[in-house]
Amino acid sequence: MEKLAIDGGTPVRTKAPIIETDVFEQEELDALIEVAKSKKLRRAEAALEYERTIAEWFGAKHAIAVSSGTTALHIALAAFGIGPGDEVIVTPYTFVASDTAVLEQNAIPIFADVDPVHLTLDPEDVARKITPRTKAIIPVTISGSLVDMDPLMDLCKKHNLWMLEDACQSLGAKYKGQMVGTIGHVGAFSSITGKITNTGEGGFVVTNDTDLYEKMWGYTDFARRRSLGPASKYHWDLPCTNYRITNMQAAIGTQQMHRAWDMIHKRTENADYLSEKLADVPGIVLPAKSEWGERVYFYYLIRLIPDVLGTDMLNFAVALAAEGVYNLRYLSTTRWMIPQHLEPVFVNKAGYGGTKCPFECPWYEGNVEYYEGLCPEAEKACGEVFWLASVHPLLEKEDLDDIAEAVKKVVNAFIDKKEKGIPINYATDAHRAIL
């Protein structure tokens, strides 16, 4: 049994660390420097042409993009009407963005666990969770694993209720051949650095509807109307926000999304090659292709199995990180899921102003209570589903070849330990107070 580094063996990667980064080419810097050049930094014609090749990109009528995938779910709340009162089904395993958004409208999120398979919400559990007051769904297909859509819509359409999809870490993915995002009346995107496309920071949405694009494009903008241009005045129906994107990300994103086919399918082999390296590894579950359509790959997830491996996630994290293949800087990040139904802001039922509203205001005529053990699917698959590294397209083989090998080393080791009585306790107090 080869010896792990952590218990003074050699690590299987020597040298520099696997870093996330952006797929950044001569054909972004040409169109950043354009853009520089022109002298026309903030949002205008390079703007506009992002979001005609996004509107094109997708098959759908309407695209706007916006400062973050954030403000994307934000401005489709907006646009619905959700307000005070209101109750918005949204995912406990997600990132905080998915469901705060419905906290910006004033209205309360009502967590539904998730399918143990997929990590999406499953929805029959939603279905239990429809009370009069719910006016939306959020699925999020996390990183990329698809949601089963069509018993959604079908709540959707019996109970009236508006369907915003999620789709930040899934651009390109398909169900029943049609392109996530364009299902439901809104799909939300972002191109954050390490998102599938990226623009540094940024989103859009993309739309069949041109009374919810109206809307939309107006919240972006300062509660303008479109058709009295940009400069007008006058600010109509909603509160003035900007959420504009600047022509700089603009310039950079319309060249990604030209790529964006290659980088996908890039993710989708590397992910691919992963699960080959991995296949009967004991002790960990690979990510799942789904019967629904066509997934992509955002991060590559893998399961633990406790029992198999005798410890839990955390001390399978420190092993990694001193092979080399693990960063534990991603303890306290979005890489490190907890149930977003046990976030501070949520069980503290945290408002603004020092307030509990819209929790509890005379607006809203329910009761709602987070804790643990209201998602337990959710709860299970934060202790158990390990992001393992991204896949993003510059990855080399022999990086990934390291991967694979790191974790079939560690998996190795905390078998034979588990067989042996050997406790496994690589984990402390200062790694464990991070989570």
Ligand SMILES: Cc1ncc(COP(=O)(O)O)c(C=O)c1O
Second form
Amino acid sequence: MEKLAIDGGTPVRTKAPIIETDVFEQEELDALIEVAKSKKLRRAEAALEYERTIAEWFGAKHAIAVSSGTTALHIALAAFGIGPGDEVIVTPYTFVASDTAVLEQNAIPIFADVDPVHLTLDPEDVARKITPRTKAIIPVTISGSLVDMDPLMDLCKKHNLWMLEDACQSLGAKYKGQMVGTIGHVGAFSSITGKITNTGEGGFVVTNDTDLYEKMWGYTDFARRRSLGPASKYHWDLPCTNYRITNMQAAIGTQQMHRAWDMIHKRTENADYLSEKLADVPGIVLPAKSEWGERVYFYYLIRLIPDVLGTDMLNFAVALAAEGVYNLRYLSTTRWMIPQHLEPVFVNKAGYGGTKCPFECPWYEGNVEYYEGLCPEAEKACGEVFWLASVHPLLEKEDLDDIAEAVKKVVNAFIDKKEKGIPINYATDAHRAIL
Ligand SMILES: Cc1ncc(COP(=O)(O)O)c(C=O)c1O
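Switching from the form predicted alone: structure of the form predicted in complex with the named molecule?
The next block holds the full complex; its first chain is the one shown before.
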């Protein structure tokens, strides 16, 4: 049995750390220089071109480029007219922005559980969570995994709800042949560095609904009314803020969209390669392909089977980091999901100004509590699903080989220890404290 690096053995990877970077080629640089030379750095023609490119790419009527995926979610909820007293059904297995976006509208996030295979909203639990106050559903296609949209869309029709697809991690995924993000009323995407396309910071929405488009356009830019043309500047008749993207980001974004399919396919190729290499490894479950269409890959997730490995995920994560294939520094940011309903903001019902608004706001006639056991499948997944690696297009085969070898090595050693009754105690209190 090969000695684990954490036990004093040789790490699988001793060469330079695996880079996690974005594709940024001459085309992006040229586009950026062109904007700089034009001296039009703020939102202008380059942003309009980016929006046209995005809309065409999706075959959607409209796209609006904004400052982030978070603000993309905000403008959609604002355009839906979500406000105090409303509930929006969200998923706990996501990045916090998918859920706190609802708070920005002074509305209440209601968590439904996920299905254990795809880690996306379970339509049956969503149905159970609908009340007369429910106004919208926000499913998240987490790490490119699909969500079963048909039953969710049926619920929207039946209860007259808005559907906001948080597709920030799933550019290019298709549900039953339809582009994810174009099935509901609005699709929201992020292009922050590390995402499938990147503009440093940035995001966008796509929609086929012209009325929503007009409203979202306004909420991006001080609630201006596009129809008023230049005069719109002096008609601030709604709460408003500035979520605009710059021409610099947009110019990069247009080039990213031109190469998007290549990058998406390369990610899938990398994920498939890892799946091939890890196919026979006991004690782990590999990412599911989808029965509903073509998923994509943001990160490559593996589910650990604690009973087989004889330990929890933290020991695994610490031992794997020692093998040199990922940096423990990223444990709590990109490798480990926390059930969002158990984050202090929800458990403590923390509002702005030290209040408990909107949770205990007089406009809200419901009663919401966030506690352990609320979403058992999501809670279980958070303790068992490890975000093993980004599968970005610049990874080399050798990087993927190292990742797969390190997983095999740790798994084999853990199973061996379990059989011999050797306790596994690599995770310290300091490690537990960062989660
Ligand atoms: C699922 C999901 N939703 C929303 C966001 C927010 O996007 P941004 O970081 O661009 O604000 C992200 C990513 O960061 C995300 O992964």
